[in-house]
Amino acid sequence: MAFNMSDFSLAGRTTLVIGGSSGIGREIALGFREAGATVLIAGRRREALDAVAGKLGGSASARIAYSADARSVSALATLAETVEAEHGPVHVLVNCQGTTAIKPALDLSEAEYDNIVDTNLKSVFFACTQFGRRMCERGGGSIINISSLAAHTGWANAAAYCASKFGVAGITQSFAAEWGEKGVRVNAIAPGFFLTDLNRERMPEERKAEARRRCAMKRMGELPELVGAAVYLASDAARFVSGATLRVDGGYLSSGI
């Protein structure tokens, strides 16, 4: 089987980005469109969804933006059923939903913990199973989970976030092992430090400076720099890649402790 540059194309594929209304998810959704895919997005904020849908070329006759609370298993089940009824099979699923609370573990409330784990881990688990079940039945598909550097090492003042992202790394490998023989690939991307709506105001300035200092490239990432990794993992160019976490961190983890 010879390599062909067309292997990177997503033409003819239907993709769904959960968390596609902002930040990393928005950027990946726009990148998938440039790669030729039909792009659908889901999230909780209707106004933000509509804004991105406009950039994706959505119209009243072809709904591409879906309001859904991914923390709810029933909402995910409804999303999977509705999307398939309106667009046919989803070939690529991206789980980009996420939240955090930067504070000492001793000060973290049960409600804050539950919100972080439900958003970052529970929703990813059940989104994978809802859409993965259909992919397994069809004999193919690609799932990409957005992980984090926090899935590789602990961070002070982010214990619940780290726990959730370690969990994402674990289920990514587990699903890859379970579904590989059914033709379903499950991978993850671990972004380094990128300024997004999630962390722009929450990350202290000294932490931003430390991130730049410790990164091998001495800077923070630009969101478009994540798109190539997502397109690759979604495409036939990565047809034998499963259970992997692709770090897009400017060499941060390679720089040691």
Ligand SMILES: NC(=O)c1ccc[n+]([C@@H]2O[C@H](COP(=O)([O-])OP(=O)(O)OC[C@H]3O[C@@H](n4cnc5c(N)ncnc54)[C@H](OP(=O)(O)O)[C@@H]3O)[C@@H](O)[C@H]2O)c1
Given for the second form:
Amino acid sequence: MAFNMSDFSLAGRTTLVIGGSSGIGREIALGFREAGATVLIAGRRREALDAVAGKLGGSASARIAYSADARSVSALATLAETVEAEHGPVHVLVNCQGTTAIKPALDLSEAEYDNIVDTNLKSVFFACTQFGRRMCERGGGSIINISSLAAHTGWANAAAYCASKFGVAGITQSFAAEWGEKGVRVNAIAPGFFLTDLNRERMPEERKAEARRRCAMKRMGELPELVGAAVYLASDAARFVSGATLRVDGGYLSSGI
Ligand SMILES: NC(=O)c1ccc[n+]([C@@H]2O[C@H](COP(=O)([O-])OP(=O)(O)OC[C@H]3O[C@@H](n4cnc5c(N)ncnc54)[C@H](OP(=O)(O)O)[C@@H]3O)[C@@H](O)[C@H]2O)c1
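To test you: the structure above is the form predicted on its own. What is the structure of the form predicted in complex with this ligand?
Below is the entire complex, every chain and molecule, led by the chain shown above.
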């Protein structure tokens, strides 16, 4: 088997990006299209979905943007059923849905905790199983979960977010172990800091400055800098890569003092 640059192509692949309506997910969706894939997106906000669908070149005849609350297992089941009925097998699933709250753990309410863990972990678990079951039956597929620096170390004022992302690291490796024989690869991308709707307003200026200071490259990432990692993990170029986490963090996690 010889290496070929065409291994990086996503031509002929149907991809679904949950959380494709903004930020990192939107950028990955646009990148997948650039790599030749058929790109579908899901999220809750209709208007945001339609705006990205417009960029992706969606037409009225073929729906490419699906409204779904990923915290609900039945909504995910409906999403998997509908998407595959309308577009055939999903070859690549990206779980990019997420939320956070930056506040002391002592002040975090039960409702806030549940929302963070349900959005960031429960939804990823059940999106993986809903789509993974179909991939296993067909004998192949690639799932990419967007984790975080917070899957690797503790974070003051983000304990629930951190718990959810450690959980994403755990299920990514567990599903990789469980489904490898079936040809289903499950990997994660751990982004460093990228300014998006998730953190632009929530992060105080001093926390942003600290994020830049602690990063080996002394800056935040630009969204297009994440796309190559996602295309690689989705593609045949990564056909023997499973259970991995690709850090795209400017060297953040590699830096001591
Ligand atoms: N930005 C960073 O520095 C950074 C760093 C590390 C990891 N991450 C992770 O990257 C992922 C994307 O975050 P982002 O920075 O791109 O923020 P973002 O722009 O706020 O994107 C979050 C996405 O998740 C979707 N979403 C949220 N709750 C949902 C739900 N219940 N059901 C379906 N979709 C839902 C949102 O769409 P709707 O609101 O329309 O539902 C939106 O598309 C998250 O998992 C985040 O933890 C981000």
